[in-house]
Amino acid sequence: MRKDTCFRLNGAERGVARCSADNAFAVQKPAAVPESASEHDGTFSAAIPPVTPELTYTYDGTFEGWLCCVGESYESKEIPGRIVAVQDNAIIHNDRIEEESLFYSKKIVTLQEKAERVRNGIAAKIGIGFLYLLERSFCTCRPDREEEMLLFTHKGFRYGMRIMNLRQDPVIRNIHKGLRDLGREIDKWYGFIRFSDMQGILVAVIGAKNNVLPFLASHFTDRFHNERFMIYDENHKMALVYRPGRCAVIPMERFAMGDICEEEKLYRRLWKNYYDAIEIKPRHNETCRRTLMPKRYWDYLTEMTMGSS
């Protein structure tokens, strides 16, 4: 499963740096776009270059690396057909390891200065809200999300935030769908994470489709600010770790629960008994339960994995 490096979600809130005026990401006050303007009447900026299907960008799988892909696309006036992550000399595309492409590939080196320049340009010319959408989109599990995000960014520079209303555009529609699915999964995990006490540390294991850990951080740190806890995502091989005053999302190749103490076993039985007792048996509706609590979450729920006591 693909392992994406976590990025700082508050990076868009930093001050916008001054950029060169002759650069595609120069900080300039965007001109007002008339409502009656069309794509071909010359009102907007330079035309979006065509997609080159045989061209592939390879990068390191981080959000900063993807920002460098955006910078390269503008500098070279090209849009690649694919953008794929390379980890340990293996090409990861759509969460699958692929053989090296027969087509022309261009390796994009991650440069923090370049990534910051692109980040500041997007925030200044389109808006911090647009940058926030990109950061969230990068955490979705949609196939080809990097290519869609690049086209989304080109359209954003051309049309501004108005593109969010162009739901008939396939790229915008896919971005909306990915963000909607991400939001729904985040909301589900708010309620479905089950912690176990392991020698004074609260530990939970989840199996998320999207990279949800960065978005779960504030929810659980606010509620358990005096505790030490860890949430491990076994699909993305990442862990959200917290101790009072410090929180981070780190890569973790594997994790296994150790032996639990008798007190933890007791609390698990009590929770299971409560879950069984609160149900009104004559009104049991299995279809409704699977709708509100999809079955793919059951492997991580104490009340669904323990036998009846």
Second form
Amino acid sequence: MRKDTCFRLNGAERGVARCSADNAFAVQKPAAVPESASEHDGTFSAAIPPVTPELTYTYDGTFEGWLCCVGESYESKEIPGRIVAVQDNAIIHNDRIEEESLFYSKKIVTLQEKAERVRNGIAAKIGIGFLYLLERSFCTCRPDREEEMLLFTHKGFRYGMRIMNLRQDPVIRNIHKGLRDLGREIDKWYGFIRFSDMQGILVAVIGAKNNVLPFLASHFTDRFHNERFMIYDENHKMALVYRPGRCAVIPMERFAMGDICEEEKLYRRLWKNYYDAIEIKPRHNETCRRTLMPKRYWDYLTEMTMGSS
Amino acid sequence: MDVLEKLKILADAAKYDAACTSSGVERKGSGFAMGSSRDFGICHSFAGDGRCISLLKVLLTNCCSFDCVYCVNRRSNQARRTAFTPPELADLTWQFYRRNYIEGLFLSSAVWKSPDYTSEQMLQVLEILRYEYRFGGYIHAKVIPGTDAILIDRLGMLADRISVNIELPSSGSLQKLAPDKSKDKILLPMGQIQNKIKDNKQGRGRFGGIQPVGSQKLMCKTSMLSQMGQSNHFTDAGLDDREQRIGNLFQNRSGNGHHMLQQDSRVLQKPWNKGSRSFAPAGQSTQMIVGASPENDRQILHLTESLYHRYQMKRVFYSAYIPVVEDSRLPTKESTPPLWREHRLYQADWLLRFYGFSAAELLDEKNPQLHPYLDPKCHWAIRHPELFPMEVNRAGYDELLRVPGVGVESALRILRARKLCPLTWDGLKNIGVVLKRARYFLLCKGKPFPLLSRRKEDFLLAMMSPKERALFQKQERSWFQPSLFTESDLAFSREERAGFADIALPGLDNRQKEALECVRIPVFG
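Starting from the form predicted alone above, please write out the structure of the form predicted in complex with its partner chain.
Let's see the whole complex now, leading with the same chain.
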């Protein structure tokens, strides 16, 4: 599978940074961290512009759009209090549609060249790893992720990649929290996805909190290299589809699984049987099971939705 | 008997094996095969007892010729006996794997006819999976004590992890409870496996090692020949059998929808795993039963430690004894499994593996049992007040690991964060240190935690987890001041506390009570 056929996550790999005079992100040396602790409050925020709480940026909800917000913020030396996505004239903030009027807002138009320039700037000044972190953070379900990521980027420009180790800073901590949450959910879905064989195609339905589909791709395409499969995410209305050699994450409004064949029913029954048999009854521990396998996953697990035989 | 019923019986018989991990090998999927393996391990489900289901854990058969007293499959126990045929089990594994139910196969077996016969049957399953289905997932195989060395070699080449159960913590108990097994029969294969892993690691690479890269067929022949030199046990039949099977691969490739390979000269040269295969790449593990025999925690921990050192075990598993059969040599059938003790042993096991503790530090002759209400690390810290408080901005990694409330992850984070600027108490909290415990043992920039209560009761409360506090309250109310534990302290509901009744928890003995009463609180500043 070629990487770029499957969700453009690695755009940064293509553009090794050019640093020309007109580049807003011309290389500067990362600032030295103050030696003595009394000189700063431990949050490393002295060097970035102050937040303007009443200012709002609106963008189109894509990662490129968000990159343009970064460019705008950097060029006009300001940090907006809110960054909201506007899709079909509806304001989306924290994944909810809001109706308030935007009295003091800037509309950020998504320009591919500008996004590319910001990408290159980040890759050159902070490192490709940072861009990768931003892409991951963008897929989390954390409230206010756009604003936090903007602050995070500003700090990154100022102090470089080592800012990631500064966990005592609330912004960095929240970024870490979001990333950890995403990573954990990805790990859970690695295990909890249940495929059904539908005439030779493997089909699974999941309901994820974070946008995990792009990150599931590499694992499952590697493992089921010769199969054809589809993973449908109910919550994000997206599907990961794969056939040998091609993989894509596509939007899909609805999907319903059809009738399942006898063979599939047999294996489901076998699995359910195995699941029931493997428990050691004197050690039953519901709390432990629910901690490790929270109830929101149960709707998608064959063994939990089937009644005991 | 159909597969459904067989699976029920044989999974039920296999469930007392504690290990179900799929970690330790990172193997990418290859173009031909289905399956990969991730080194962090993946849990595919969690059973009602909260244990992870990662592998399809079954016995090949539960027909047993041994008579181990503690075992549900013992010869003298009245139970329904059955066996999988190798193709049946291979197909089941394959189908489960395809649906992402499992990460691979955990194959164990009762001793059917003889250890060698059983191992050959197990080998057949593994060969079908690896050579016919080109299965690239994880396989854990059990070695039956008394199996011939050649068979162990072949098992290790196909499996990712192999394990020999040590079963009981001393040879005396083994003699009493498992008369067909002996210390030598268990330790001998362990040593063999360890040597084989070591040789294989040294020899791997393009020109070294046991297996020349890219000549799978040659490898079969040469290793077989050398094996035949050692023993007459294994005749040419085995060799022919395997070659025939590989040959069949070409003939049957079009059928049965398992993506058989195209006829291609590369097929024979490429084993299921690209490059040279290695012997049990995920290492070996073992398991022992706790609570069926009279050994104390100290003996168990020392045994564990020597297993880690001498045999380079990846893991030692403990399994709380669950009474399944009535026998005068065992605890009664009504006794509850010692889950709490098992939990404490696992905590101590982690300290041995990741925190640089030794068994002798944790327990000595005067304290042969792990403390019921304090975890082993807290208990150790309380006994060593001379080391604390520790300046968090200067302490080394090893020292930080000894502080209760600081784990491997947070110790590393501290090291990285303090390169940027000195840490403060607020910063420590954000880093993820459990301040509730750690604040008694640390200094930040020379200053103790502000407004820290030095009362002994507060200190002891901070050392216990909510669960431990609830248990402590339940059992020791009369001894410890009852006013200490208000209901609001306990984040546990009534049902949950009722659930603790099942945990066989020993009370404090007098020595432990004394030790708790005269605890020395690290006072400073």
